[in-house]
Amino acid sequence: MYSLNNFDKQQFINQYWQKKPLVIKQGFDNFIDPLDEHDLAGLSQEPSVDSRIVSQTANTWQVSHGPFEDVNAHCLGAWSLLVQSVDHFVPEADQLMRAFDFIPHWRMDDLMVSFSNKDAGVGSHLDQYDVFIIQGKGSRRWQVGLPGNFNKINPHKDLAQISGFEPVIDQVLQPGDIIYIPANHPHNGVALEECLNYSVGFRAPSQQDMLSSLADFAIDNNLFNQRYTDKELAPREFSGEIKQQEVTRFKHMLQQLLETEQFSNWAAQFLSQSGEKQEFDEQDIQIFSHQDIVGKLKAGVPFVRCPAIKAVFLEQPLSNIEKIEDFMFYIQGEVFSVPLNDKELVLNFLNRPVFYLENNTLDQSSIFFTQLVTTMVNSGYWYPE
């Protein structure tokens, strides 16, 4: 398991966190890398696997796109392998990213890891998104500045640059230093050797994305279907003029909506997913009964939480508590329900990566308890070891 040293994170939150960036030294001691460019070459030749290789060789900019059959015929000049969610496919990678859950689960996006060999990197760029750079072997220089204007520059239709920032930070990582670097915050990391850097990024999601998920989640349940009146229809001298009292009336039927429980649950949905949904091949899980996971759990088995699972719930308002009768909770856009006697061990299940029961007792009151992580290991959320 991975743990921050070195860090007081409410102070990280309130002086850091969408603020301004920051050097952690040794923020994991002794650091492990969870992989090496070995196993991240593999899983860039996996079709499901999103990567890329950036290189540049005589001030020539190239990108190249997985999957690779051969990897080393795309690494020229100084190049970097950089490979998406990996926290999916490695279970030590997903580790690594847990480390950082002092910020919530559905803020989280993935886990993104690149090699490079010396002088590699992607060139000076802003990203749209918070991200935590932990040094794995290896070193590489990071210069970070503030937010300002920026010439953009586009060496490679897949590659988009800035020049012209000051770096406010300009310091060499080493194994276990980590760099925290605010979304809208010019930066350039240049590899000093062959090096491993693992990025963990969190979800911004646009007012774009929003909306098309809500569109589709109205679709798909038959939802929101009041439709326009005017009753108080006002004259015009043109027939084609839209009257402010009518663009008024539109917003209102939107704002309506935005304060319905159908909107709290399709939130709750659209947060609970990864960024990319992750499918789960059914030939790979292995279906158990309900005895059998009864079994398994009176015995102390543990049950691990598969990589990239996000369970999300809504806290309730004070004037619904004493209304509430179930406990509501999210994964992959799916919801699940439990009687609220069991709330607290369900949130003891979903909030450890690996559960075991530590009282062995398990009576007729449990079952819904039971059938439920029953549920969680044939959906193959979890799985026990």
Ligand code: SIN
Contents of the next structure:
Amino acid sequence: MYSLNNFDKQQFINQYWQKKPLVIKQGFDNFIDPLDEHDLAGLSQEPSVDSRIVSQTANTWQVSHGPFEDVNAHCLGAWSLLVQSVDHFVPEADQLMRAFDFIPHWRMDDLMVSFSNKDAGVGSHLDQYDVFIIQGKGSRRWQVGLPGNFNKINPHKDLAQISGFEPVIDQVLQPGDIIYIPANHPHNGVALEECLNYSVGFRAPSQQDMLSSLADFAIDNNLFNQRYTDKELAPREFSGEIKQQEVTRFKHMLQQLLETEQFSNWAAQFLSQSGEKQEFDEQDIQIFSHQDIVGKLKAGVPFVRCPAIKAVFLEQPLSNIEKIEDFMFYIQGEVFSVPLNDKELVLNFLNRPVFYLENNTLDQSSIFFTQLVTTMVNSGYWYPE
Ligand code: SIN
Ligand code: CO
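Which structure goes with the form predicted together with this ligand, now that we have seen the form predicted alone?
Now the full complex is given, and it begins with the chain already shown.
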């Protein structure tokens, strides 16, 4: 378990979140790295893992993309191995991310882990997303500035750097220290010795992302089919003219769509999809009958949630509360529902990395719950230990 030390969540959000960079000294007490550079190198050899090596010799930058057959072959001069979504593959890395659960799941992206040798880094750059970077073993000097207009440089086609920012933070981070960097704040981290860094990244969907997903949702579910009408059309002097009032009607048609329940359902479905969809290899999934699952639950067997799995659900508007009969939640874009009576038990199941039935009794729980657990296990989202 990782938990934040000397950290006031509310104060952080009020003063820093999306506003200013911050160093949190010893945010984690006696920090233990959830993995080491050998584990990281092993992950970078897997075809399903997104990894790259950035290296600098003299003034030449190189970027190589994984999977790497021979990691060492790309490690020239000062180099960093960077691996995305490590939380999907290493349960201890997922536990590190869980220390930031005061920010909603849907807002979180992944845990990127980097290993750098002395003097290595990816150069000064901007990221479009907020990030907490945790210092693992070793030490690294971080400089962070404020947003501005910077010269863009591409020392390699896959490396977007900037030049000339004035740091407002210039500090050496030690194991357990954390630096928070809001989106679009220039930064540069240079390893002072061999070091590991863990970046908890956040998502911020753009209007374009939303529109494209909403259009797919409308087509897939045959929704939003209302057509334009104009009973009071006036004869037009210039037939090429589009009246402002007509554009306003377009806006109204779209605004109406935003007020529907279907729009909220789309939002929940959209936000349940992680940036990178985790594909489960069907061959790796062990299938259980409903009876097997009931037996295991009764026997107090722990059910482990796969680290990549995050369930989200909509807060119900108070005005609607009496009408609601089912508790709905979403995983990887798929909707699941159980009767409202089972909500507490299901939330318990969804929220814990490892679930087991307390008192080893199924008396108060319903068949809907056990069926749900069976579906989750047979989808590869949970597994009995
Ligand atoms: C790194 O861990 O090497 C890079 C993190 C960043 O600056 O975004
Ligand atoms: Co960055």
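Computed from a prediction, not measured in an experiment: that's the story for all the values here. Positions refer to the first chain, counted from 1. The term rigid core refers to the most C-alpha atoms you can superpose between the two forms while keeping them within 1.5 Å.
Student: Does residue 118 show a Cα shift reaching 2 Å between the two forms after rigid-core superposition?
Tutor: No, its C-alpha moves less than 2 Å.
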